[in-house]
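One chain comes next, on its own, written as structure tokens: the form predicted alone.
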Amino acid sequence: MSVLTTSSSSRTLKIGVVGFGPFGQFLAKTMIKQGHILQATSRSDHSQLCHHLGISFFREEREFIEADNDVILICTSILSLSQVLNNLPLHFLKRPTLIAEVLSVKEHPRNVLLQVVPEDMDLLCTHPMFGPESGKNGWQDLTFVYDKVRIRDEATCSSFLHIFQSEGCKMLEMSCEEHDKIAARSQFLTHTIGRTLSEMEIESTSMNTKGFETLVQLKESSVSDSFDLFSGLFIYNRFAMKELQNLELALEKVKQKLQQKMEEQSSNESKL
């Protein structure tokens, strides 16, 4: 793991966003703020809004690809990433271009990338551990993690990667396999307890304390992120799993123990 934090020279870039949900003209805002191009194509109308925003919009997936993009930047959910690359026609790309993606797992977007790409074309994972609520007011201090897998032109990434760095992010470089481990408890364990917690039904009351204004804080930003974003956490981090077998087994502990403090302090009130 390593931090990047020398200043990184920058160039005005031609990034193609393949995905244009809320999480696409998230990112998408802050690169035009910062004088790229943008275009962008997504199963989804979303052709007046790119125009509001001043973003080319494709229809036809041969022409954005064909439009010459510096970066191709994949923002699709978890679930539907090996579809959506598999229809892209990238033997149609006229130059070697970064394809870089922005998905919540690592190892199975590095892996669909390695077998769909063509050779040629440079590889870059990132997570940016922030989305449009926690970035809102600006991306100062949030983290943002990245693999370069084949990066040959340097120069490409250097100034995809200075687009986070300028807006003040923490530069966080690891491996997908690291990445996952870390998250499978920091990200997927966060989403699991929120999602308990909302289907317990847990609301706001009238004397909260602060751990449990935590709780339904945690509940309700759980709950903002679809489901498939949750499912997709742990269907495709292979860490996840084991992560949840021990929040099962470590609850089942602490009920134990409760039992058995129950059962001694009945015993010890029988023999007053």
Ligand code: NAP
Second form
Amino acid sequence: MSVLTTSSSSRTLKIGVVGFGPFGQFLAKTMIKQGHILQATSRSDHSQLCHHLGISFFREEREFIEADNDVILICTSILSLSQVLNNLPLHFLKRPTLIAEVLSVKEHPRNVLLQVVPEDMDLLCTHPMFGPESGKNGWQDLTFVYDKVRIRDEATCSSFLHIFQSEGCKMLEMSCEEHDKIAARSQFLTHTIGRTLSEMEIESTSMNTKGFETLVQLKESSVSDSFDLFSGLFIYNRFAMKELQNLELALEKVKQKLQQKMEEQSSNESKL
Ligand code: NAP
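Complement to the form predicted alone: the form predicted in complex with the named molecule:
What follows is the whole complex; the chain from before opens it.
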């Protein structure tokens, strides 16, 4: 793992976003603000919003692919990645292009991209560790993880990374495997506890402690992401199942400790 601290050179990029959902839109706004040229394609028709933002929207995937992008940025859901990539006619790309992605798991997109992307295209796997809620007031000090899976055109890759670096992100280069290991024990665990609290229907009360307020916020931020995103964190991260089991075991242990203490207490009281 290494932290990128030096400033790198940058140029204006033509970026084609595949998957114009909440996260694709969120990234696109900052990229446009920085002066990059954006194009997009998606399953649903986002043409009105794109028009409003100054983005060309393509319904035809082949036209999108032939629209001369420097970077194709995959922002689709984890669950739909294979289907979306298999439908994208990447062999019609006219020149070597950087294929980048932002999925919240990393080994899965790396493996799929290595299978379907033509050999002369560069590959960059990334995970911005923030979203529309946590990044709504800017990206300063938020973490951006990346793995240069196959990079020959360093200038384009560096210009793309500069988008995040120049907003003040903490740039962390690490392998996709290392990312998934750490993310299972941090991000997946966070979402799982947030979703569990939501199943319990916890709500703010008139006598909240600070700790409980944190739980309510966690519940609200977890359910603001789609269930597709949450289930993708589990299905496509091979380390997530173990963490789910650890969580169940830990809850069982805490329960046993409480029951044991309750029995001790009641036996002490019966001796009085
Ligand atoms: P999401 O529910 O994970 O993905 C929504 C996107 O996936 C939309 O563009 C949607 O297209 C597309 N999609 C879903 N099912 C599809 C299908 N069957 N066929 C084709 N396209 C399909 O929500 P998101 O928050 O926008 O996340 C997008 C990606 O960014 C995910 O991979 C996620 O892991 C990653 N990410 C999200 C965050 C975050 O905070 N939200 C942070 C970092 C990374 P349409 O809109 O056209 O229907």
